[in-house]
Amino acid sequence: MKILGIACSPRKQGNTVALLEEVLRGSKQEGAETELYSVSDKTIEPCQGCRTCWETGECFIQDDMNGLGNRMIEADGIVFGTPIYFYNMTAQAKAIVDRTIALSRPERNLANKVGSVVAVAGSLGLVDALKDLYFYFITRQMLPANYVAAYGGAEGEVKDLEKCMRACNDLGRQMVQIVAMNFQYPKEIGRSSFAFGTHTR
């Protein structure tokens, strides 16, 4: 079993990474293999909306998302970590979300993986980031675990929040336990990559 933490912060070290490290520590305590992936030194271009991946199953853009996509497929649980910039997730986090449209084929998708979020804000925006990421999990047919939302400013400040760090550790342990339950979405209903709205009949 593997739990992947994705640090969607442009900073290599900071509050987001501190929270993710504690989540992964909790997962490791439950016996899982863990990996922390940081986007801080990576190149992940925005989705071009070309729909090439709908035909080929692969994104035509050759950048670091290719490797991250493989890691996401291999993982049993994925925890997104993001600071709040302008009242929502970072541009890096949104680029990852958008580019995973390429992970939508029956043989290569994110369904039945456990998803969770840790987010850090200086003021407003936590609820919006959580809402958007958990809606993303649902449309991917992932299984939502809990979340941790914290307020922090100075680098490493969240480490002094005892209850927050404990919640992160618990989240990591919870993710492993949910994965172990081996829940599967019913295949007979089918799988859609999209939410339904006014464009459907």
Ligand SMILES: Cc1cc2nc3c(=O)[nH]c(=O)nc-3n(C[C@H](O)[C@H](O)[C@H](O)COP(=O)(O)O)c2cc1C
The other form holds:
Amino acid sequence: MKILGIACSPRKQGNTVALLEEVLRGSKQEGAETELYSVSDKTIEPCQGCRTCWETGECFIQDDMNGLGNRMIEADGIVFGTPIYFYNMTAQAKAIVDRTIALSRPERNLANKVGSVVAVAGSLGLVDALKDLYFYFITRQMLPANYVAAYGGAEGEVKDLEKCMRACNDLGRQMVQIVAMNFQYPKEIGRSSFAFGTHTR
Ligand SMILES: Cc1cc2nc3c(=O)[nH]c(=O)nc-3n(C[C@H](O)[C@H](O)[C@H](O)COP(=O)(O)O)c2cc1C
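Given the form predicted on its own, corresponding form predicted together with the ligand:
Time for the whole complex; same chain goes first.
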């Protein structure tokens, strides 16, 4: 079983990384293999909306999203970590979310993977990032685990928040336990929809 943490902060040793490290420590303690992926020094361009990937399963943009997409497919659980930038997830996090539209093929998608979020703000704006990422999980037919919302500004200062670190560790453990339960969405519901509304034809 593999749990992947994706740090969507440009800071290599920032608060997002600190939170994810503790989540992954919890997952490891519970027996999972773990990997921390950081967007720092990576290039992940925004989606161009061409929809070529819906036909081919491949994005025409050749950048670091190719490698990250493969890691996401290999993982059983994915923890998105993002700082709050102007009341929402970072542009890097949103680019990843959008580019996973390429992972919508019946044979290559994110369905039934356990998803969770750790988010950190200096003072305000956590809820919209959490809400947007959990809506995203639902559209991908991922299985939502808990989240951790933290407050911190200076690099790595969340490490001093004892309760928060404990919550991260618990989250990592919980993810492994949920993966082990092997919940599955019913197959007859299409894997590729991204809007479940009566307004769509
Ligand atoms: C461009 C930018 C925008 C930010 N916007 C917000 C914000 O809207 N609300 C907030 O509480 N903190 C905001 N912050 C502060 C970060 O969320 C905070 O410093 C966080 O701990 C950074 O996480 P990191 O160390 O993982 O990068 C912003 C920081 C930057 C650089």
